[in-house]
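Only one chain is given next, in structure tokens, and it is the form predicted alone.
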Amino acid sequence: MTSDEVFEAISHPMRIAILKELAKKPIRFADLKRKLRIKSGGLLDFHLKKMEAVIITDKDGLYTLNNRGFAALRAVHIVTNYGWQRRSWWLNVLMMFMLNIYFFFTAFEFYIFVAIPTFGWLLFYSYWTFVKRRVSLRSNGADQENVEVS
């Protein structure tokens, strides 16, 4: 099993959907179908036909996960917060200037209690967004390229 082959699994919205769905827990066709107002069973079937890299049918019939489809749904949630992950480090940035620059201006004798901790946080949010989360500033619109799945 590729990774191409489990991506092609998840390339749809609607698979997207199902996969969010099964990770809650093992699900029947017929309840799959209701939660997610299918209107078609050959539309759903068609879909977890184009799932069988990610998902098993248990002795019960009932669809789940398997580690691929775990994995995927990871992916999935990575690549939705990309975005995000960015702009909260921006929005931190912005907050610590703006905090310092509010005690500079209004209560210098206590800015030196402010400034350090600021400094403190902005220099350990940096270090978790750059380093750990791997995120990039520069948004050129291929994000999902700079994104790796560990």
The other form holds:
Number of protein chains: 2
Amino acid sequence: MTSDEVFEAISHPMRIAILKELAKKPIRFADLKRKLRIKSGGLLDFHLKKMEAVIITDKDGLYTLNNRGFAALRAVHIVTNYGWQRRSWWLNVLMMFMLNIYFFFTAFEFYIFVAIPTFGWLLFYSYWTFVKRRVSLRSNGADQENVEVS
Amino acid sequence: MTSDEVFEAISHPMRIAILKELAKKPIRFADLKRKLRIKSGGLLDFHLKKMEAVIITDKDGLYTLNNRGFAALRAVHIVTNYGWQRRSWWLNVLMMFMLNIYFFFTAFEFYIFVAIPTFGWLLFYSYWTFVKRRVSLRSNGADQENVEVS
DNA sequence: GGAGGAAGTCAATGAGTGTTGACTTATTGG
DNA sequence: CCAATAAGTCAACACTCATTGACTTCCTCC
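Cool, the form predicted alone is there; where's the form predicted together with the DNA?
All chains and molecules follow, beginning with the one already shown.
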């Protein structure tokens, strides 16, 4: 069992759709077939077989994600929301900044109790975002989706 | 640009190796070829073309990961370490427990200042682990690698 | 100016993938 | 008992993938 087997299991749109459907709740073959509007039973069977690394059938015969399946789901989430981290960092900086401004002008005697935690949090969060998760603040040209090329 | 293009880019062992190599630093074609011990230039070219969604060539012509590439790297990390969350949760519980024990018996007057933060942290961390990340504490049979089948 | 490395491109080929539709086998309701 | 639904299996097919090795084009060093 290596990680590329898991990625193999999610490197097709239909298989990602199956993954998301199974994440909601365990489901039967025919229900899955109806839900995803797949005409051919053979086709669904083919894709389910490709996903063996991330799926188990429970005691009632329902298709269910295993731990690896939920890990794969998180992987899908990370990749589809890869722009999120940057935005969330800016939002955080803005919030911390406003909090500091507010306490500075309205309750200066408590300001130290706001400044230190917010500064500490921002330091830790920035380390986590930029060093551990290797997010870059400036887009490197790969972020724009559906860019019109003339 | 959809997420399955990214997973396509990392659903082969050689492409994951390339991804990890590029994560270290930008690199030239021939250096990458040497480093991964690939004999055929055509083969490396084939895989690099498959990875177009996650790679850019910088101003010096060096192959470099784009943001999507780093997101893919995190996805690889999550999938290869999918058992990590559970272990880390238990470790955390153990640490918090020992901290509580220690303060309870040696510095009971400060105990409240330890109990409340640790309890709060454990509550938050458990929510994050089990609800947000859908980690299950008990293995569902998909965790054992290389299980011998008789 | 020729050798040799860098950075590929390209055609060929066998293996694997995605899809269809026909077929099976078991279960259930009227 | 019959028809319908569930849950697949299987053969066939066109298409894509992974890999090889030969070839090109540019650059640099001796």
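Residue numbers count along the first chain shown, from 1. We call the rigid core the largest set of C-alpha positions that still match within 1.5 Å between the two forms. Note that the coordinates shown come from a computational prediction; the quantities given were computed from them, not determined experimentally.
Participant: After fitting the rigid core, is the C-alpha of E109 off by 2 Å or more between these two forms?
Facilitator: Yes, shifts by 2 Å or more.
Participant: Superpose on the rigid core, then tell me if the C-alpha of M98 is displaced by 2 angstroms or more between these two forms.
Facilitator: Result for M98: yes, a 2 Å-plus shift.
Participant: With both forms fitted on the core, give yes or no for whether the Cα of T57 moves by 2 angstroms or more between these two forms.
Facilitator: Shift at T57: below 2 Å after core fit.
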